[in-house]
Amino acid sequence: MNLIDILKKKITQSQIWRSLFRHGYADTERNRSLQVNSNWVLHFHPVKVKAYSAKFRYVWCMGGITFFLFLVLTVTGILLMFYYHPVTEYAYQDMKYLQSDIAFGNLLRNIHRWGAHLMVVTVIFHMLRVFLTGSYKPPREFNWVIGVSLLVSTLLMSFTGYLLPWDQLAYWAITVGTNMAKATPFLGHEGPFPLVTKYNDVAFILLGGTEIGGAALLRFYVLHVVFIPAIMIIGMGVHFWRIRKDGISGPL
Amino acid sequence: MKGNKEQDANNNNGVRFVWPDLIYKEFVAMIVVTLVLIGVSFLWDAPLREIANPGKTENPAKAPWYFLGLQELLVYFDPWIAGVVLPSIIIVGLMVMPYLDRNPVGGQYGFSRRKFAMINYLFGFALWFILIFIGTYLRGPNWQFYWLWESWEVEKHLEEKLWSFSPFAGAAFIGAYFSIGMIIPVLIKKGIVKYHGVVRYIIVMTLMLGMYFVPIKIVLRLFFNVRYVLETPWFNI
Ligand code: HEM
């Protein structure tokens, strides 16, 4: 026994770690399964899964492929609050700021734009091939429900974000949307059989004013990184949990 | 991966392990999708316009694109109902489609034993695209009708003649349309409300006949010139 070999030996068998590694690497049925089983990020998965249920041409990697995106708009999303000031007078400048002095900063922000709009894509495609796969039938019918609210929580984050770099693009996009808001029946004070006024419909709880500015950009920024990102991440624990128990549709 | 391909002969009948079979692909498309991102934000910046101007409008004023479809139908129906009433119809009627949908063909593409279910889908799904389509290379100042080719610059004023259905006309096309949509299907295909159940019946064509107003509504103003079918006091459709 050589050197390495007494080493590799002491080190594997030291107690340290075998507390954080739990199987060998010997390509065995047991230690495939504990990979999966024992590894907190890939245990989400069932140790086996049905042969045409992991082809691409079956579930188009669409779902996978949106959770991921998410993932990445989680990361650089973090990182760019570290530069972003929620209020007027600094939210535009603040944009500059990184498109020209911040090291990356103009990447960062490419990507989390491209990103976001990728994602919207992503997940409507997902929607398509659970279509037509008719993956919504019993037992899934629940799942589907639950995308529906993760396809508009994805919008929504996406139209709330919209808001945040504060330029002409920003406040006309906005103005268009929260416009169709005051013309809701009964609860927008422009829509038909109008119950309140212009100082308590829909409208002004969305924006926190009669128009948009720094109240609502405020609750536009508060939605977008904390409160629909907390909706979306209990949504896709179910969605994901549910998945594991039904297991991916397939043909009987 | 040799060891492998003898297991699956031996045992392992149409079922594989996630480790390695299923995460190398997630792991390839992890890295397309990185390498995709990063490619295309160094290609192309996230657009920034001049910093917010509420005395300044912007002409035409666009929302995001996935909401240009909603914007677009602006044309053709009231802020309430394109905004708000189809809106919520869409994901309400996404929500309970699993259980109107009684076909149990399921788990594989079956195109042809699902026609119904099929071409209702797509037709929407393909709608709300082509809408997107008009609304963002389409449109141009004060929401006209621009071709591709054609210069924004050129200003464009259409003066249309818009007329509205009698209030006693509008209620009528309307109750018809809807009453004469829900029992053709009934004479045609025998059994089909038993086979659905009446209350389950019922759902699934007034969304499907909600569904397709929409272009038939497009295609009365855009032709007929009609500004309202339905027009009343309160509210005009
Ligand atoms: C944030 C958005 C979403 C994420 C991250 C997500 C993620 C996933 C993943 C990873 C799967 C596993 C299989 C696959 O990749 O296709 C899946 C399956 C599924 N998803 Fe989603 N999804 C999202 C939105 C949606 C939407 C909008 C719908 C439908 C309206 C939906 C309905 C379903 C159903 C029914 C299944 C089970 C499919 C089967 O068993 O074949 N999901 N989802």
Second form
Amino acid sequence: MNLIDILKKKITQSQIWRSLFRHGYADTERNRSLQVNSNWVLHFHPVKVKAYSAKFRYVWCMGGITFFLFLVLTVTGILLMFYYHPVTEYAYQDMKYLQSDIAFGNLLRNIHRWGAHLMVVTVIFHMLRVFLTGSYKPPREFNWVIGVSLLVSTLLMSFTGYLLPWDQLAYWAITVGTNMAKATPFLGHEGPFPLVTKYNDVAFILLGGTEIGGAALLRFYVLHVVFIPAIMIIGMGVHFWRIRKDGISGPL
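Next, give the form predicted on its own, keeping in mind that what was shown is the form predicted in complex with its partner chain.
FYI, this one's just the chain on its own, none of its partners or other molecules.
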């Protein structure tokens, strides 16, 4: 037995390895299910998957790609936070400093920006695939609601990130968006059947006032980096759990 085989045996028979990857069961249907349930990696997946459901032309891998993009956005977003101040005096200058003076700063910002655009596209394609294949039907209707909530959260993440560069594009994009919020039925003071005033409607809550300024920038920053990501992480956890419990849907 050579050195590589000895090392492989020591690793695969160690307590750490066996606690993560448990093997040695008899090849029966019940024991295969037990392997999935007791394996640290495999237990995230359903015990049984229909052969057709695992084919690329059926699932498109849009859900997995969307999750991967979320991880990319999380890593690049954390790195961008090292060079950004959510105050009106420094926000735009921080962005220009990142683009021109920080090594690979412009690349980092563009990865984050294009990753956000791609995530919106992939989550829409994922929802489209689920709809066209009828995967929202019982017993998966609850997970469809969770998926719709994650779609809305993704759009809100993209929207709240718009204001952070504090340039003309950001300012007027948020102006248009919050003016639309003012026209929301019941929740906007300019919409039909208003139940609120200009000082407590949904636009006021988003902006922290009646105009776009420092309070709005800080609120959008907190929403973008803390509040909405936390909701998405919880939602994705529930989403993955329901996929495991319900299984991957088969073709109609």
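Positions refer to the first chain, counted from 1. This is a predicted model, so every value here is computed, not measured. We call the rigid core the largest set of C-alpha positions that still match within 1.5 Å between the two forms.
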{"property": "Shift of residue 245 between these two forms at or above 2 Å (CA, core fit)", "result": "no"}
